[in-house]
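Listed next as structure tokens is one chain, alone, in the form predicted on its own.
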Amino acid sequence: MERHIGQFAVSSIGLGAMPLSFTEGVEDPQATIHAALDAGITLIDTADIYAPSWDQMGHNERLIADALRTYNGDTSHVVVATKGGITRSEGERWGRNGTLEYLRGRALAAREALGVDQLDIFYLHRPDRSIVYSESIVALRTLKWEGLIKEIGISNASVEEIQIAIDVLGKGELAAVQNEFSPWFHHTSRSELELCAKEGVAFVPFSPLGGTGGGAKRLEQRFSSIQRASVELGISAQRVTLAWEMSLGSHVIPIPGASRPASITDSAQAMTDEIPFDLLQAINQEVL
């Protein structure tokens, strides 16, 4: 199943890479990814930021690269995103800079990280408040306009921030967003995720399962629908949920995050799980 990010057809599932770089005791990344690309996953997600300390920066996307490079098969048609706008500097001093010039050094950075000649999909990945919005969504206009990205993605970003972006951009020119959503948290995203589908801009939900604190685990405890769900049709509350999350919407993109094979294989297989009508309306009562 194929779902549409700018100019590119993508797996309606993609791998959030982040884990690989953060998560402790990961002994082969490289077998993740791989695990994600044999279950037909075509979009992986990184940023420059993620990586075990502040002096390597760009870890996440190299080890991407590592990893495509090694495939013992066809990643022509495989789609990398990332982001840049977060600062990280000696001391683990972090802020925001959504400049012309700290992005398109970032973007350089990345390209080089990634060993290609564009990037398929640039996030800013948070909105730096020092400058008006606009200011960084001209700067990333630019960047396309150079040829350094193929396609212009935002992140953490508003309502209000979207619409900034389309009507900077221009009809179609805005790829995806990229916000936070799940059972656990959709107080904003919900219009969010509306107003993309609207527009035609492609919804990338990162921590589709509740993010890094334990929240997929406890999913059967908290959503006695979701829990439903998985019991009745004998798969995993996670694959539930991630297409209920499908369900939203065919501009709906989740990206789970994952550290071993086994987790974005099971991921990657909700991509054909066909969920009932009315189990899918109980988890919407619920959740929504």
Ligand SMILES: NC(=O)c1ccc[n+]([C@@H]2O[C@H](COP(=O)([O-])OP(=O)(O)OC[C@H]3O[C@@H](n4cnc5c(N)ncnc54)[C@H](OP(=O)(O)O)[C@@H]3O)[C@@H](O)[C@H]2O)c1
The other form holds:
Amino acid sequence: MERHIGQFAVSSIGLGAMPLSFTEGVEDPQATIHAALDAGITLIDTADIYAPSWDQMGHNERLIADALRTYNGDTSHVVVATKGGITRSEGERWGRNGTLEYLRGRALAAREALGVDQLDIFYLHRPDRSIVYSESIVALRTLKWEGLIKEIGISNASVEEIQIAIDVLGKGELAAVQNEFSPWFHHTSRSELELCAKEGVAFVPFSPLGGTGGGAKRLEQRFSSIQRASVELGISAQRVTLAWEMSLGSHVIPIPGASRPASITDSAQAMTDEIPFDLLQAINQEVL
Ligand SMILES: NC(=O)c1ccc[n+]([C@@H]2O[C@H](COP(=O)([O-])OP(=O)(O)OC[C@H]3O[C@@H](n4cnc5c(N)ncnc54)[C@H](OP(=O)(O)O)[C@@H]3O)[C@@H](O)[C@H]2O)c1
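Got the form predicted on its own; could you also share the form predicted together with this ligand?
Below is the whole assembly, all chains and molecules, this chain first.
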């Protein structure tokens, strides 16, 4: 049930906490995080920009810190991954900044929001294409050397950018690549997933069910092989999808998002689901 991101052993599925700060009308965000912990999830994914508005950066990180503080159980083994590098400013203007100075500021802010001395995992959220990619990777390495972060991740990175990160950091130093991957979206990210397998880097599919825009709720309507497995096994199409993604490699750690406890409680059961080979093959044939 455990998988590895750098030095950390984590649950094979993480909680994507983004919907807790972006979905309107979430009644009790803490309850969803607590439900994930109850279900055995030990990886929580967040970012500085997950906030209802530009002037509440760090909102999602603070929610997670509160939930960990108020949880009635041991949270010492829970790994929180956050991100920096996307800017949000007055008037909801979004941009990128992958410089050392900016990333250091975001890592310090995340440390405060999460109430920790060191960030477990810090991702460059998106490439800043106004500078060369290696400059941002060197910046992440500096943050690690300075002791601000324990592990380095990159997100929304192409095969070329993953290779640059590995070359700059050296073998074993890039802990994770977080890219979009789902039955709906894999045309570019499948090769990224395969490169990560070869290089021993964790691959963390984001929006693994198809995203909050509706894809996550329409899996069985769109993919007959997922529907068939769901009916035959008596489990949700979301569970089938997550178990299928995990079958693509022991380095794959999906992070399904949830704004309700019921969603993450259901998704977490995929950690122990075993999908028979013929059903997995049918999904591979239809989807990939
Ligand atoms: N690095 C990046 O650039 C990037 C970009 C996007 C997302 N992310 C990360 O990836 C995480 C996941 O992506 P996502 O939230 O965009 O999309 P997702 O995980 O594909 O889908 C989330 C949606 O799926 C629903 N859902 C989850 N499990 C379910 C289940 N078992 N049954 C029914 N519905 C279920 C949730 O419903 P309810 O809301 O009703 O609970 C939510 O609306 C995010 O939370 C975030 O941490 C990263």
